[in-house]
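Here you get one chain, nothing else, as structure tokens; it is the form predicted on its own.
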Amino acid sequence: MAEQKCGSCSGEGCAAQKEDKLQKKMGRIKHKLVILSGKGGVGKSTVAANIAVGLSLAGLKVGLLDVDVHGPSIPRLLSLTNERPHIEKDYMDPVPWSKNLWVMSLGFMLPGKEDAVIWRGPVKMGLIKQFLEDVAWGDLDFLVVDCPPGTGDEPLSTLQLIGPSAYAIIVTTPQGVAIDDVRRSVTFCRQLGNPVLGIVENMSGFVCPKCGEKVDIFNSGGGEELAREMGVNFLGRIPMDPEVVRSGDEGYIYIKTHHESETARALGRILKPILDMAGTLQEGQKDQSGQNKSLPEVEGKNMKIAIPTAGGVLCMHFGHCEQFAFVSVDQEKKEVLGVEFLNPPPHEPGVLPRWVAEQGAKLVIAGGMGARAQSLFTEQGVQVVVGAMGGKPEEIVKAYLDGNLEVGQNVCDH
């Protein structure tokens, strides 16, 4: 794609525009995540699409780029294979998945299934900064993009046009062979001056369905020796799962529908510094008025929000808790109204999210909770604050409504 003059000027204005233009759209995103590996067949695209799920289930806004120009995968994954952007002349409208995720891909602008495509360089760089900057992304909390395979045209344009604020995601599998392609990878970031997030370690043993016993059919810790070996952080392993395969060819995501699986659970782990990365379960998250800007504002002037206790203090995992303090609050006073102790139902997969929800309650305030926990309450239209610490429900929730609640990390492993 030859760069096209307006014909009132010699180009370098047009070309500065541009730039800025990109600048522009790309500071409306607060953080980029660029899925690399030096080998192909490592899944990839599978481990991006559950990233970017994971994220946008936890209540982020999230937009997934398939920058894979030759073998786009995103769409199918996703079941929006049959989906079409909307195009203008100086804009195009991503696909949205849900309400929290957006993607775009070349493989919606394909006509059928048989059609390759045949670009040189130039050309495939015109596609992926199109994509970047025409794109409508809005406010993003992420950007996940999927790249090919390898150190070529595709990853070297991603990085050098979204610039040092990207950070890598490198995927392997743990046998030697892909550990010495996914080796350059990391030196390849390191080049064009990207940080290294981590290494995600792919298909590491097979995990029995049925008896839980694990075999590594690949050997394991190769990925974890790389990181190692580079100075980079491990970020986890994922085993092997037929349903992760099932998932992919029926464009379902796994980690929606198996959040109880063990292979689940490695996605979680994964996820977990991922979420810490937005900043909104971190301490020391202040504005120029000294409040946590990271505290999430809830619509309405009277409302409950519910805390997790024992003893009645602050449990510091809510799945530990004995009883839920409810506490009514008027909003624009900032004052607490009353305080209900109820007794929980068990402690099994997407109960309490419903019944927190069912209690009337807009927001949980939590020590610690998982990643999957996160996003069933976001689902049932719950609100989620994580790292607060222990106290009396009404002391934490009148810090709440004054904006000075103090929130540090997140407890919660799972």
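Rigid core (definition): largest C-alpha set, two forms, superposition within 1.5 Å. Numbering follows the first chain given and starts at 1. In this text the structure is predicted, and so the values were computed from the model without any measurement. What changes on going to the form predicted together with adenosine-5'-diphosphate:
- With the core held fixed, the Cα of Val356 is displaced between these two forms by 2 Å or more.
- After superposition on the rigid core, the Cα of Gly387 moves by 2 Å or more between these two forms.
- Superposition on the rigid core between these two forms places the CA atom of Val34 less than 2 Å from its counterpart.
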The other form holds:
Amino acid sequence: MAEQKCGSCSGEGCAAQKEDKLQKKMGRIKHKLVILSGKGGVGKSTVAANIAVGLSLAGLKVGLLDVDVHGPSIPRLLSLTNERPHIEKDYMDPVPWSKNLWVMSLGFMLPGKEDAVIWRGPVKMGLIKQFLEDVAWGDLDFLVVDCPPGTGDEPLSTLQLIGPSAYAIIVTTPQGVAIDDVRRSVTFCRQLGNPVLGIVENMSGFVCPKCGEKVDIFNSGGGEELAREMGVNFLGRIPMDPEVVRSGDEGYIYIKTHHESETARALGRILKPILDMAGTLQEGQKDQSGQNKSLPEVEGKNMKIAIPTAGGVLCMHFGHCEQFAFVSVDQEKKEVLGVEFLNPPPHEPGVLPRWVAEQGAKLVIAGGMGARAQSLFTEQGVQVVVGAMGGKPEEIVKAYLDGNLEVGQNVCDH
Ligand code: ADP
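Okay, that one was the form predicted on its own. Can I see the form predicted together with adenosine-5'-diphosphate too?
Starting with the chain above, the whole complex follows.
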């Protein structure tokens, strides 16, 4: 294909064209989250990895970019240290972690764990730019960027390159020194014109694995106080949990493997406002015929779809439903074959998703459902649609089969 020129230069390596390429790439990503921290060791990469995995388990398409040039830890946290991205002349494929999550990190390109990178600012900026514009991210719901600590070259380049559409999440610990650093991070984002989605207070109190008592080793609540003082959201606090360290060391992701703990609940609460960002059906999610192309496709001609109900209609809050309607469908003919209402077992964590899967349902369509419940369903092989607006189960399912089910905000946070 002939190279297009901008009109004021010869075309080769033209800065205007490259700018355009970056903007087009970023335009295909609906939400960009840049994870920052005032200082190192506060759990920023851990939080970034758990947010990215949590969003992907909720069925969203996610990219995770590690721009920590000097200490890339994302490949280790996700057990991807031996992976190498596929690189062509003018693009690179990110490394897949699952069918919904793709990862890019300088760590994939270093020959060994002990290899250090000594690069100056402009070179780092060039690399981050390449990661943003030359990686084949495709259409994503979220790009999560894990930045090195502080307000140096990498966070600066990342926010400047992505522009004001990038939301910052600032991770801190409760101690005073860390809190002072956060103040600087908030000011930094404001100077660059990037909104701060909120502050996460990590390692906030220690839950004793023996007696379960929570001990505030450092003063808990500093992050929340600071959020109030600086006029930004407080997204929540995550306790210090030895299991988090183990999951990081052994390369499995905490939020994927632990569901019942206080730490998992805390991560779920932090995910909630982020999931809400993706909750409203955007015009861009409809195809040319007006059909909702964001609805998941389930394989098989005949299958069952589960709908939580109260009084015979969709129950907007998943946790409060009285019965489940199991709607049998013929996907090819787009027909509802029958509806069976069943009483669910007691609403205990993890029980309902297993029971729904045992009834043979491949998809659940709900009004509101918390992030944790969504990931439990996904693990049982049941896909999830949240944000359905109400109505009789067979009407909802027919709309789904016809590709015009309207979904809005996920109204539930538990
Ligand atoms: P950063 O990216 O801020 O440098 P990391 O995510 O690499 O921090 O975490 C630093 C260390 O703290 C890691 O060993 C990690 O497992 C541990 N860690 C992070 N969050 C927690 C937590 N909530 N409880 C216990 N350990 C944690």
